[in-house]
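The data below hold one chain only, encoded as structure tokens and taken in the form predicted on its own.
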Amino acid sequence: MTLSDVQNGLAAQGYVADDRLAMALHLAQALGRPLLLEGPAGVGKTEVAKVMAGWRDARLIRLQCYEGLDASHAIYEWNYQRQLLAIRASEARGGAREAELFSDEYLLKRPLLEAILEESPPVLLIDEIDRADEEFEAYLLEILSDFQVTIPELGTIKAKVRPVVILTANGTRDLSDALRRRCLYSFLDYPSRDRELAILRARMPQIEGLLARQIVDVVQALRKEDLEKTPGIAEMLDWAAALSGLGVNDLAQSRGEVQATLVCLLKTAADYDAAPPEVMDRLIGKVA
């Protein structure tokens, strides 16, 4: 595989990646290390391995990280109800053994562990990693160094495939020095105007060119305002699609519109009041 190949791939998913990003990408597959994607909220991360699983036609497996979060709700945990009614219904033969009480009838399989038992490459997407706490990213260097996983009552479970791992952090806190050395690193920051004009001509080719100019245009503009929360590439194709299903073809022409669609792209109370007509007019003329 080249690295031609992973920018054609998912640009085939519309995913229109950097050099370094797809060369990252390229590298993370070649090597069989996990990529840990780092930015602001926005900016693509969890779309990577959207589309990287689309693109290699793999399951997508997502561990959503969240303070908190321990081996039970990561990797695996015993079903203590089916385990109890076993006992019970068992009884009468003179009662369950142990050995089968744990045994894989009885294991809740988590996204950790399912990515393990896969027959063919999952995509692993373990994401906002720095919202778990530091005692679970110390559980997970086991995983990410040998992706094996230890349960008692089983012994070591090791891969069968190596799974394609991609981490998106969005800088909660600080990650160890252990984790970002077992990991490939690429920061992922708000697109140019040219590269989000392609994102926006790849992912909603029938908007017209130049309204397309002006919703970059603006959007880049409106990211530079004192906003709370800034607007993601998300956000910019949620307000593009917005405007071409309500027929707009020239912000200039179409203030009325252009202010009743901000819920597409403004998340707060404060940002609405940041974004008044008369900004959005300022901003429009910059680029009509």
Given for the second form:
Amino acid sequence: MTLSDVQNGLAAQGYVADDRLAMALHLAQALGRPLLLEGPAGVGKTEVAKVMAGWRDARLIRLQCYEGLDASHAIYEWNYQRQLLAIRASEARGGAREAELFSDEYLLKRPLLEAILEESPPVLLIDEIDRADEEFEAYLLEILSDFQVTIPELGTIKAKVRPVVILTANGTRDLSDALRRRCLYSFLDYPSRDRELAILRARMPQIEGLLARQIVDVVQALRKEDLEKTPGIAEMLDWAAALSGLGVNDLAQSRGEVQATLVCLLKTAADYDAAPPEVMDRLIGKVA
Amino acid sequence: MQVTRFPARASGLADRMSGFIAHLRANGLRVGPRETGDALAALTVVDATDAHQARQALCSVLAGDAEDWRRFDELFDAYWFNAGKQRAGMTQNAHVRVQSAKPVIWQQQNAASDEISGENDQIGAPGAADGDADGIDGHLIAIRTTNLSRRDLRELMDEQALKQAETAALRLARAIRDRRSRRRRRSMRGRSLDMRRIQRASLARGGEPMDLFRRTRPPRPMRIVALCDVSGSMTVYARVFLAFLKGLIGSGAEADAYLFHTRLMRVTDALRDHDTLRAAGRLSLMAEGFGGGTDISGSLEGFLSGYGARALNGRTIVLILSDGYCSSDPQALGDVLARIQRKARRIVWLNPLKGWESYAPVAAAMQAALPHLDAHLPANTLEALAALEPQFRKL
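Alright, leaving the form predicted on its own aside, put up the form predicted together with its partner chain.
Every chain and every other molecule in the complex is listed next, the one we just looked at coming first.
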């Protein structure tokens, strides 16, 4: 597999990646190392994993991190209810074998263990790792460096095949150096005008050239405005879908629809106030 | 930035790569021998003769965070294309950046490094003739300007000032921290009796209240988030304030510290270092651009959108240490303070200028900020900081 394979594969899935991201993904696969993606919200970090899974025709295993996430929700847990039932049943039958209680059958596999047990390499997405507590990062270290999980009752389970691991972070907390050192790193920023246009074309080929250019220009201009929540690529695509659904062909001709569909782009009341019709008129006037 | 000379006698790729890793380490990236191996492995799976591909591959492997990611190109050019130290007669490569496109500070560094390397060549030549096994070629040449800023920062923290600042910060942290909850919780020595439990326990003794249980009000710690301005106009006070931050972090209170000038960086971990000198060293690495312009609202904006989500809650006091001289739009400062105000309990602005006799907050930025502040207090010396304690009790 070469770099151009990765680029073509992503393009075939409708994901427009810049050179650096493609390189990082290529290395992640070639070297078998996890890849840490950072960047603002809505630039397609999570989408990368989905696209990778689609392209490699692999299973996508997703672990959404949150505050308080612990090993029993992320790695494995024993199925206590079933174990208790089994004890009762074997008491009734007579002759219980306690070794059976800690076998595969009673193990609840959570995403990380599942990814390791998979027969063909899956794509493991650990989403928003910075939301999880710092202690949870320590759990991840063994899995990310050696691709193995140690269960005291069963021993160490090694991965049969290395999964492709993608971690995403928004920068709400500093990640530990130990975790960073185990990962390749790539930073995704808001796309340039040309790349955003390419993304829009790839995702919605039905949108006409003029409208596509206008949409991208307005969103790019809006990102420079002082907003609380800067619109990302996902918001841009939503807006484009809304506009094309309403049958808009030219933003300058249909100001009413533009104002009505701004809910797709602006997600807080303050931002909504910051973009009154005059501002939008100015932005559209600039790009039209 | 520190510039490393390309080791002329390096024998092969591995040798040069380890030189590159050392170069990155000298410039503050956290890389080691393991990364050298990774970098070489990465080059085997890409077209290593294509400088563009090699650059991107090495960037993915060696950069650790967004800051490294942005600086990598410059560091890469500096080492592999000698961009930090342009030599006459060097073959012009398509990938060498045009000198004029670089910021002014970069050109100054070029001049400085040329000078230094000139001296070094003279020293280096006899050393090599003597048969020095290691060779002088590979060693690091620090740029004069970098050296200066680093030494300055280190001098900022002498033992005594640090102690004074620590006690001042400790007192302040205590004054803020000592907020008792209104609720009561059971405890061994409390002031009031826990009648409910006493009665419940008395049942076992036939209704005689033999065991006395007590309740007390548990302390509820306040969090402190300190944002310190280290721009040019604040250089005089930086000495006091950095020591103050160090004291604040070391005080045992839940505290978080940030420095900002035109951008913001979190320094809590660096300040937590017990070795004062090493902490200062780490700080000086971070405070790159220390003493430049200020963008208060931009930095606060960055804080709010990044760390703010975790750092701020209803029990947080935000301390801003700045003189309020700011290059950005005053209205923006007011807006961002209003947003912080919604998320935090109190905002306190410690202003070194306020200690002056005839100071009035006429700077446009301060005017915009004032309505959102819970307190605007003077702080230009350690003594002034220590005197703030009663003010903080009132907050």
